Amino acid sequence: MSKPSASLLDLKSLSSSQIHRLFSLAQEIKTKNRAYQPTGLTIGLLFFEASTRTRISFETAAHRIGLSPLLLDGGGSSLEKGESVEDSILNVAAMNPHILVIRCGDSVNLEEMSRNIPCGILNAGWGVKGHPTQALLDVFTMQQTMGLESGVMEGKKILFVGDIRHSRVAASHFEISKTLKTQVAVCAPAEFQPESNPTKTFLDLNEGLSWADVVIVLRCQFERHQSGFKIFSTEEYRRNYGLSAARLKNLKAQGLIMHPGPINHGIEMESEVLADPRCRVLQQVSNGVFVREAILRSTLMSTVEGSLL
């Protein structure tokens, strides 16, 4: 490539004028049916864990750019020889697609990878690290609803729920927080509290309800549990913090309801939770394609200094 493209890794990185720019990209993609135009650019899709709605809405975005996608998910792949993830990534890098969007566990080095990679890296999941992208198209997704002029989300209040120390989703909210300078808070048995946290947290879930303008509930990630992990069983964590429509009563009446999905349905949400008016998940997931085909276009745009934005 003739210059270097810019990296998403993590959200510290982007101001709040950047972020908002962002937004109005995406509103503008949302409201103005651009056609599509091939444009003979690739792009990489490597997948390392399983996902649905991250994938698919890259590859839809991919689609409504004219980037031809290159998937990679590990089936049918080097990686069932044994060859490693990190060389897997090098081996499509020097394929030279325009952008690699990667999705891997915390053993993988990411932020050394782009220093040696010339094509931007967009993390579409890092292990326990982060999902940037996950926490700006909830963003985009309460300002939309709350009709907030100009992206402001200062001092509303957002509480998650559930699995926070596993979460890669929240830990990205915790960056976006402190650029946008929203208020953030925890409710979840000692066992799923970060390990750090600098956050406002709450022992009873009703209380958090009352207090929150948003409540992100987050899944109970079992598969990232260690052998010993302490737990207790799936019917006392759902009597104590999972989200039921008796719940839902001490949330106000403009208040959201988030999840990003999957759900465990029974366990962190009950089903009827996705009837209430409330509800933004599947919101979420329409957004998801747009703020992502805004995030792929700001790549390609990027700067020679490599800035997002």
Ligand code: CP
Given for the second form:
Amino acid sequence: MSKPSASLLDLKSLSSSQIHRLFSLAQEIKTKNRAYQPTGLTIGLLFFEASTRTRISFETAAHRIGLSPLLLDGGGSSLEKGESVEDSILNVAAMNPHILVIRCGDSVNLEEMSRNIPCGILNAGWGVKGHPTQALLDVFTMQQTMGLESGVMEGKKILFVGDIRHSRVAASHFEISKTLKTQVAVCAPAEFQPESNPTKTFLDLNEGLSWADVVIVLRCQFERHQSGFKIFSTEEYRRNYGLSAARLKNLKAQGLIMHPGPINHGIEMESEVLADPRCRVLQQVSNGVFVREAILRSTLMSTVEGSLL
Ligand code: CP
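To test you: the structure above is the form predicted on its own. What is the structure of the form predicted together with phosphoric acid mono(formamide)ester?
Let's see the whole complex now, leading with the same chain.
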């Protein structure tokens, strides 16, 4: 099988016109809600790290366009017999799925694997390197909610609060912000600041919220913290960086509140925030299906046209 499909491993390689076309397709999918017949093609969903939203939304999108999902999520697989993640990917690829959706740790070299695997690979969360489909669905949700045409995100102010250093979502947002020319700022304790900080920094969350058009709260990624990393108390973190109804008085009336999920309730965000009319957390999840369906359809089309979108 010759290499038929494009991969989506990061957002550096997507131009603003490709993002615009993807969002137009996602909007058309959302509006028309078309059902497709089974295609006889398969899609491998390989999740070597835990997932609810990304896995189920890719699976839903696959069903909607007639792709049969083949799920490998670790439980009961030959990983338990010591098979490596790389060998697992190569063996599923040898069964000729049309697309592989992969969530894995940083140690896997997805770029090299994508050169040796004939089908397109879609990054569904790759260590702390990136989570491109999440950033795309976030920006799609911003545009939809703000009533913006694609391409006019320029200058919009996006504030990231929380564990930015360990967040692949933030990493992908920093990539797409360069393409869409949005302004990005962070508010986090020193331990959670990005290592190379391309952004504006707020020490005070209230000041950051006053500045922002959109606040994206990030999960404290305890599983990625090395032992001994937790040098502040959860209560102190909540007091200084936790989003609460009281804090939200500082956010514009038209501001948006987002979180990629899952949420640590009572740590980075109080449950009451979900009831705020500016909160878009579940809309992000709904839009994830449309954006991922658009990506799958674009990847299928690239079989003919040779490049994604
Ligand atoms: N946002 C996100 O990636 O969620 P899951 O880990 O549940 O897929």
